[in-house]
Amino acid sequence: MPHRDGRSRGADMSRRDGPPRMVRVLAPASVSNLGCGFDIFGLALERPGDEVVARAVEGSGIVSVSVSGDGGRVPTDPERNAAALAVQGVLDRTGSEAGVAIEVRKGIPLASGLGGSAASAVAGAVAADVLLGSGLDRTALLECAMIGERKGSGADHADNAAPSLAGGFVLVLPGLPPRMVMLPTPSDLVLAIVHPALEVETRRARTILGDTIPLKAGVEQWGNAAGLVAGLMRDDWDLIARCMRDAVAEPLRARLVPGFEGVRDRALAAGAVAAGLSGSGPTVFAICRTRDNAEAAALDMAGAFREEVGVESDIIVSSVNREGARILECS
């Protein structure tokens, strides 16, 4: 969505057509961690996504927040809603006293491990940027989105927000301001995503990790992270398969997802290159080399959840979304 100079596409639209009164933005779901990249790797999906509609209204600040598609579970309090907090971040950053009404349309399942709160926050930040014509660069938009993501997940990380904003496979370097490094992905990479009828609350999934890791696990994780980047750069599928493994978080988080090991094993047996938890779960991803292979792996993973846990699953087969957040409507 951003131009090469880092400016938001929406800034150009607002200058050309005059200040809009309504902007609708879609931000895609994402898979984070991707095995060895806890809090630093993320990859954008073609679908699903969250939409945010921002309207210019009388008043100042966030005038109203409404949410649909969430079963009444997402808060509409502007101080607790991820999209509203991101919009407020844009208002604060630009010094604007404009009044904004926000409508959030949830398309990403709650507590699914697909970056729902991050997508809402990204869509909110981009919509506000376009509505105000502020032309914030990509780093500033990400920082505003992280304000909402921080409230949604309880952690200061951008491994979901960054790919949702920019698309592609992203390395987010720790620290502030956040820095996104776009990584190449093989053209034939296809993801099989299985979201079982289970929920894992992100805050709980983080608390079980603790604050320290064994040195052996750390060395393995560092090597895998470096090896995965090298594999992507070289288009080396053997190296990608060897290194897309989590030695730190997944062994602990797996206990929160019944049947995970069996589901992962079924994906690998079906020909997937690698498989693991998406974020904190319960969604499981598999990296495949063809769409046919991904569809077969997804069906096998869903079958494993059905047989071992007794739950049905939603299936997504997706190439890498290389566009990120996009403006659907601006008027």
Ligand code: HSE
Contents of the next structure:
Amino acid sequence: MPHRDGRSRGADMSRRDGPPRMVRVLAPASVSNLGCGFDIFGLALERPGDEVVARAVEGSGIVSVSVSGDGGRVPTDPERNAAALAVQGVLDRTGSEAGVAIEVRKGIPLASGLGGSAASAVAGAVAADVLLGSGLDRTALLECAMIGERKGSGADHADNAAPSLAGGFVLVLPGLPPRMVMLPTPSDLVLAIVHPALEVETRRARTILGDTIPLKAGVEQWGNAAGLVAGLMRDDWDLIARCMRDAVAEPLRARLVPGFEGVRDRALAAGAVAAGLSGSGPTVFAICRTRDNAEAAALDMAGAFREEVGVESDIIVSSVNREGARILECS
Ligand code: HSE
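Now show me the form predicted in complex with the named molecule; what you just gave was the form predicted alone.
Next comes the full complex, this chain leading.
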């Protein structure tokens, strides 16, 4: 997460005269829900990430939007592009009439459950903030990013955008303004991430959930959410393993991800502490206690997708990214 004055570990702005003309920001992928925290828990990964380059140009408002790395699938219409909507959010919030050209470089696969549209929106919000020198605080930046995210999923949820912005494991309370609560994680926690060659649209994965949950599932879910927070705060792996489960969304969404249950079971059999759908899937995450175990679990999970469904997968082994969005260039 950049400092309030726009500086970050990633960019040396000390020799710049006047306001920047170009800012490049990287925002990381994230795993949301983490079992029991539908729409309220998320953590940032070390990679992949989306980049946004924002340039000061002639004109007023968003003058152009270009996208690469998406196979031509992400809209460049400013009203439908997550990064552009977040940039517009910053312009509106600050009353700026500056002209901005936006270039989005997608590194996160589309419809993967790794928070790609949230990362684009976060990178857009941070890049615009630094370019305009507006100095928005973290909550305001998150609200701007949520405008972009809302377009994709059709709902207000910041469980991807919050960790992508701030890094770490975040509890983000529902409602506006969003309230972020940073949670500790055991320092040895490593994630095995397996992204099969499948896609799930978040909007559809939310529609199938309906509006109500049975009381029994509610009791289980809020018990697990409370237990998981306690487990993280106490470094209690048994509690984390017991509570990182989803009684609400995952049972309904499993049918959208062929082979999911077998893949999750394979992760647990390989020694993972917990496993589940990353966001709305199809990516599956597993929480492990060593890098060796995460690598082994990831290979087993990818093997299960291959054997049960006949699809290949990309594998990521990652610690928790504690930094979040990062300014790569500012000139
Ligand atoms: N919490 C959101 C959901 C995340 O599960 O729909 C979407 O990636």
